[in-house]
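Form predicted alone, single chain, as structure tokens, below.
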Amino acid sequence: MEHTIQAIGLIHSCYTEKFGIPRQPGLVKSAKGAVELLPPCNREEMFKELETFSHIWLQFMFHEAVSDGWRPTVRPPWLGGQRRVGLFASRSPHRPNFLGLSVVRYLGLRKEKGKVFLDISELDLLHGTPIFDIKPYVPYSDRVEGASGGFVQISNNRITVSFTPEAEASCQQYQEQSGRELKSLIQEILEHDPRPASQRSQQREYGMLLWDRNVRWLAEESGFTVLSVMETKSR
């Protein structure tokens, strides 16, 4: 049985490219964005009492993975990219229907210039991601006590992150202009080391795009140093 589904919203995210996005939601508390609701799902009554929930589930499409197709086995970053597992034992974006599920913190509904938005944080979603469904997170049923995480283990170790005076000043200026806490966002992302497993022994300069800023940082044995934060073309 076939059924066509349409996006009910689009993500506005601090992550404007895939590099730098955390591997799961909730890891980067400073990550903020919004769901722009599309007709006919941009009616306020559809979200009545959603504010009584702290978190929501977002069902979405890995839209930038579609052109690559799907694969029956994958190399999860949790295993250092060295071991293959079955696709359905992973959260790889390369899936038959390219669907993903993410839980994010809900900050409230906002109307702006005739549009309706759901403000969210702690997200792991790329700017422009299509949203297909929204549900409240219900702790008594969605959190399973004693559940096993398989090969997915979160390390408590954090990379040491420092900023050059120029980079710190740029972050401060950007926060004053936009209200966005860019420095804390950069720090939380880098503490979890966004590099692919194959590059984690390399000491060199990297870059990532966050909102409308290009962040350049140096990976060294002792930690990461943010070198510069520069303006890019506005989105």
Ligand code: SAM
The other form holds:
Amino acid sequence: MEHTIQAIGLIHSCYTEKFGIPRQPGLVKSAKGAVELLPPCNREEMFKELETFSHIWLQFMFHEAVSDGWRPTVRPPWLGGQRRVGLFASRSPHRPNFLGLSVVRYLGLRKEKGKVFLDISELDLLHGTPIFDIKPYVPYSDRVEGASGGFVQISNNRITVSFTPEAEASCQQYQEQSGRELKSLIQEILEHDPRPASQRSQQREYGMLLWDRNVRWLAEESGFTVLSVMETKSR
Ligand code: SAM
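Please move on to the form predicted together with the ligand, as the form predicted alone is already shown.
Next comes the full complex, this chain leading.
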């Protein structure tokens, strides 16, 4: 029997472009977002007692990977972009059905202007990502004691991040006007070094979009300096 699947929601995310998004959820605690629920899944009763769970699984489509297609082997960033592994031994966005899976912190249901949202944090999803299913994270079966993590080893090394007084003031001003903690978000993203492995030894300026702000920083051997935080077009 054929069944066509449809998005049940759309992600609102602090990540307005791919560059800067962490490789997995949970790495950047300050990352904030929401699932905007779409009819017919925007009925509050469908989420009754979901608030008793701290985390939820999101099944989604890597919608911005579709036009690039996929290959049978990939070079995961965890291996410094050096070694090829099988696509299905990776979490690459470029896969035959472009489906992704993330566990995120669930902060609660909110109704605003006739719409229903699930507030979430610690996400690794781009703004606009279509959501296909939501399930509670169930520790007794989803957490596997003694599981091996293959080649995916998170490094304890963190990049030293500093802010110019101008950038710090812009973050402060942004927080006052929007309530969003931009400084800690930038700090956490940069500590994990979002640059592609091939650029890790270069000293140069980078930019990334977070919410409606363009963040520019200088990468040097000694660490990163956030230079400016400027307004982009509003979302
Ligand atoms: N946790 C998910 C999984 O394992 O299926 C995603 C892991 S994937 C390695 C994370 C990366 O996907 C992010 O760094 C970001 O660049 C990319 N990404 C996130 N949302 C996307 C989207 N809607 N379209 C394309 N790429 C996306």
